[in-house]
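In the block that follows, a single chain appears as structure tokens, in the form predicted on its own.
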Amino acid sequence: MSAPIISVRNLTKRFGEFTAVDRLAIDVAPGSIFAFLGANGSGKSTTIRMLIGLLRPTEGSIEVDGVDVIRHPRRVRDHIGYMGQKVSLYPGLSLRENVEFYAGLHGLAGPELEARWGALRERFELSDAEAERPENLPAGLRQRAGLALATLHRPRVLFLDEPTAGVDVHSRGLFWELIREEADAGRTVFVTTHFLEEVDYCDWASFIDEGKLIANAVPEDLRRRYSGGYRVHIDGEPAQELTTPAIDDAFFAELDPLLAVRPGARVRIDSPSMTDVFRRVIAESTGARRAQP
């Protein structure tokens, strides 16, 4: 099993007497898409700022791609790409001029820059936007440009903070296709999103509430634990409905005899929504806190 590319232990951040992040511990597998979720004010943004070296923790340790982020906050920036909720493209400059500016920060120029940007420009469908200023671009196109620039220097880890906020459904789907391509190419993606259905694009999900980690598992395991299970509708005479905690071999063993006596019956499987899962995770966490003396 590969060592984690992001490893966080006992991560704590206090602002005076307020604890924004409380003894957080997470591991992120290389090449995975890791969803980091929580309500507004839960500590998500504070955590990301610590992970990328912009904010020094009160306690704990952070290692990203072999770099001790607390001791070497500047060094880690060569290993990561970052895209915030508002894409950091400079207004007044064309997209191409933004590319040259960001490339200069990483020492990219000449033929190497042309080769890298040429490939990204084609892959992200940005050729027609190259001469445009970012403020004149549609939101979806601006987000694609931001992701392209975040990957220009070929970082090993991408941090994306609500990357699909404010874009239409079609653009969100295309954006997630690009994120999956990045992960398939071996890049690790650490992403926050307030569209909880997007968790299904991810390999792992962690929930944070009031600075504490309250759930940490693959999406399907979270569904098993924090929902009533999948609802399976079998059309036929008479119609029948099943509830199952998981779509696995045991489920199909139960389903096969029912379909055998209903040849041609249609089966519809309703998956528990991740929004409902999130609500239950928060409710259980709140209940546990209230039960504490």
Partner chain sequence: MSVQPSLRLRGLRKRFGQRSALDGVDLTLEGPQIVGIVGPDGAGKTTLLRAIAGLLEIAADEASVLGFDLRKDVRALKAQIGYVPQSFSLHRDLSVYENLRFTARLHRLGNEEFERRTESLLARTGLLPFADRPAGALSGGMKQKLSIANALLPEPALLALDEPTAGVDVMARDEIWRILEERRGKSLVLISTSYLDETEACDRLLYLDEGRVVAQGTPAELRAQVPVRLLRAWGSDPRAIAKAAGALPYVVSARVRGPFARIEIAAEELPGEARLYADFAGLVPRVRLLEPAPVDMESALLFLSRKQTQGTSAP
Second form
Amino acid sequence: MSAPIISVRNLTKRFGEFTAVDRLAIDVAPGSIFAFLGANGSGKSTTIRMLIGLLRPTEGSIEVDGVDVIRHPRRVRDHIGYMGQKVSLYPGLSLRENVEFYAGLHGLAGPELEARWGALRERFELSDAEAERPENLPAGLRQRAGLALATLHRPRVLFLDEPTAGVDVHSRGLFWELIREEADAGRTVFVTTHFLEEVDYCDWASFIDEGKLIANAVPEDLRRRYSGGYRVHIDGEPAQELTTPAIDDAFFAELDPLLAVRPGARVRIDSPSMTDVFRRVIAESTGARRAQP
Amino acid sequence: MSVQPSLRLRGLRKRFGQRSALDGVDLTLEGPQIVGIVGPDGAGKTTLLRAIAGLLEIAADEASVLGFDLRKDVRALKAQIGYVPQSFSLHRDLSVYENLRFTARLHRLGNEEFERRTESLLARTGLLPFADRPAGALSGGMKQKLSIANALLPEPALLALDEPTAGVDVMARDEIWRILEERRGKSLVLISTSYLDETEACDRLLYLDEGRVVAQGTPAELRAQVPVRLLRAWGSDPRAIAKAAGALPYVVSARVRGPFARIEIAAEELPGEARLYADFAGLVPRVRLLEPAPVDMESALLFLSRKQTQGTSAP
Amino acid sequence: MNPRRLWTLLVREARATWRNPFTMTILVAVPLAALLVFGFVLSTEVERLPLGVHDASGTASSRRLVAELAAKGTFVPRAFATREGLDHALVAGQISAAVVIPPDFDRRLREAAAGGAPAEIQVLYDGGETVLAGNSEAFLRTLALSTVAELSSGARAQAMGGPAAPSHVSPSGAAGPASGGVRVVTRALFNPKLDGSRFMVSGTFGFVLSFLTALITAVSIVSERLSGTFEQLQVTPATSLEILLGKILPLGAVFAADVVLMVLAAGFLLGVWPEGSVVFFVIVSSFYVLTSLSLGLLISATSATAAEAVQKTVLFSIPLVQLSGFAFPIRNMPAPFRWLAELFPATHYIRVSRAIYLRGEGPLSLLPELSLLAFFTLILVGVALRSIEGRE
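May I ask for the structure of the form predicted together with its partner chain now, the form predicted on its own having been displayed?
Every component of the complex follows; first up is the chain already shown.
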């Protein structure tokens, strides 16, 4: 992995007796989509608030795009875009006025703003919504507009806290396509979600439970580790079932000869769902905690 | 419950000022079951649930819920309905237990009956250890579980749940669904949701768009209606495969989904099997395996939303 | 501080306020309603007040004075032959105020005209009927002065004020200026026209600018916090100071406009204009708005919901009404409450407002009160700034 753009070490946040985040260590590769997962109250939002400099950690270090966030919480703001759980468009102002407002805060105006916003407007399909006030827009569109605003100043890292909560399946799909485009353009995306199937859109997944990291890997590695693997059914004479931890070159090397003797045979693959994968992650972590009081 | 819960709506309409939220809903439901309400944002799901719960002044040709007429006095109906709104609406300063007791008193539940039901509900929702905690101090998932336990306390014949699992983690969702499963044979449960796995767990689905029910049926029926072929293309670079496949003229959508590219093809434009396999064999990068997959709920809902957009885009 | 960023924040806040019909209605309706209610309906006009008179002098001059007091219809004089009888009636509540004319009144008046020490009349009043008595006392004083001035006209000597003998009712009272050879012991309440509207109008500014400003500010910020836009602001390059100014300057401007609106409404609808400079009054009031805005910010920082902010503002307004001198004179309060009242910025603002409206005072004489106000404002703005920084 190239040098991480987000680097967190020993990150701890205590509220009185309660430890919300416990010695967290994560690295995020530049240009990747990093899924940050966990149950309600597991410490996700607390962590994000520390990463963007809104909350001072009790202990540990945070570096985002070369900025020591703990020492210079303000300096990191030009490097990041943030979209909270509530999309922060001002009601009463049209989308266009919201754009001008946030652009103005980043010192963006005139032809430069027009060029950037024009491009975003097309790509995010926001042209029809420009004159509307956010309270009159459907949730999916509001969410896209929120993302457009968070990227307007071309931050190197995007923090998205449950951007797809309460959004219909069509808008969620569109949203993830946009996130992928942002990542392809070199922007790092740090995202939380409760739609665990969305982890398959991501390059990396970290799962925290009671403030501790309990899983931290590429999604396919989590599948390998926390599921019974892919079940593959091959039609033909004779039909055959096999199980493989991953659909990779090794698997194809095994599959190809089987298909060669069954011309035209159909193959059906049962993929372990990411939801099931994380059910198991949680179950194992809970089990380990019980065994070790 | 000896009486079968039922619901008959014809031409149900609701306007908020200039905006029409429900534009002639026709719906008949008989007997206990779990009915999922799906559809795009702003389709009228919340309004429909609120109307059925007797919270709105509505217009309709027929609007009978559990035998009560929604256009008339709905006080008696409300005693038999449990409603959970989207945002938490219990008393934050009361404890979990006190909230339930408050509801029990409103429904004039006997003390013994209340204790019995409460204990069972708290145990099943995993809220027992938090019985004395103020509701406002619960996590998001626990709040939703309490709301549902609260709605179930009077053992209503009809339960209306507005996105009870939005923003809720997978473990709390599983617990919520375990409770709903127990009601499957007893109550008529109406639930709106945007989780695909939850729609699959419903007995019946209503697809709402622009204030009307535009499609309904069992999940299997809904999937079967969809004139789309679904393929999964496996290979070492699924992203590049999706991109290449997206360029094929008959492909409706091609998106990466983890280790494979998920490809939808409109059934009417489907070329012959031979041409299809030849086209995919010729893609660069190489598709190692092209797997025909059964149409899933995602495809079904996406198809319905595309169909509606195309149908209404003409002025 | 970046001017362009600040401008961006200002424009947004102004737009939001302008487009919120509810806020705009409140901003116009509440000050007008308060003015009309307090200035018109609740005005403490003094009329046909029983006035005890003990004329120990019994001369033409003293009788003329008593006749003048009766002439305006404000007082119904009742003569008392003895000082004891007068005191008794006052204590029994049969009369609200009393005038005592000493035996040597006529002689002293003539001596004063010749350059001697001024004549003295005593004004006593019932400290229980606070506002009424306060007003009547001032009226009495004015009447007495003008009558005596007429009496001694032609041979007027400008008597310079020395410390006057304190009246036994009000040992802490301040001496009014002497004129025309007579000296009336009075307290620091000036309202020469005995105009209840004027008294209440000038106080209403304090009430509206404290209560309404804090309320609107607190609710506006809490709503922004709840909608998530505040958090979003905090992750932009905007500094806390810019966010604070972006919030309070537009609101401050709106309330400054409200001050002008109220001055005009009081002038045209109630016929009450400040004795002093209107410009000075508007400037001082706009400055005071900053204090209330900061208070609103502080309330918002400790409120989780808009409803909580409203409750806190209302709670804070109860002592505001009762202790700030808006409705009840501070000097009649027990000492601990008097000291407490001094801690409210509203107390000082209302004092300044009345000084300008009733006495026509200018910046120089008000310097101590103004500096106290400035001091409070600095502290509040400072604390508000810290609260907005919001880094736990």
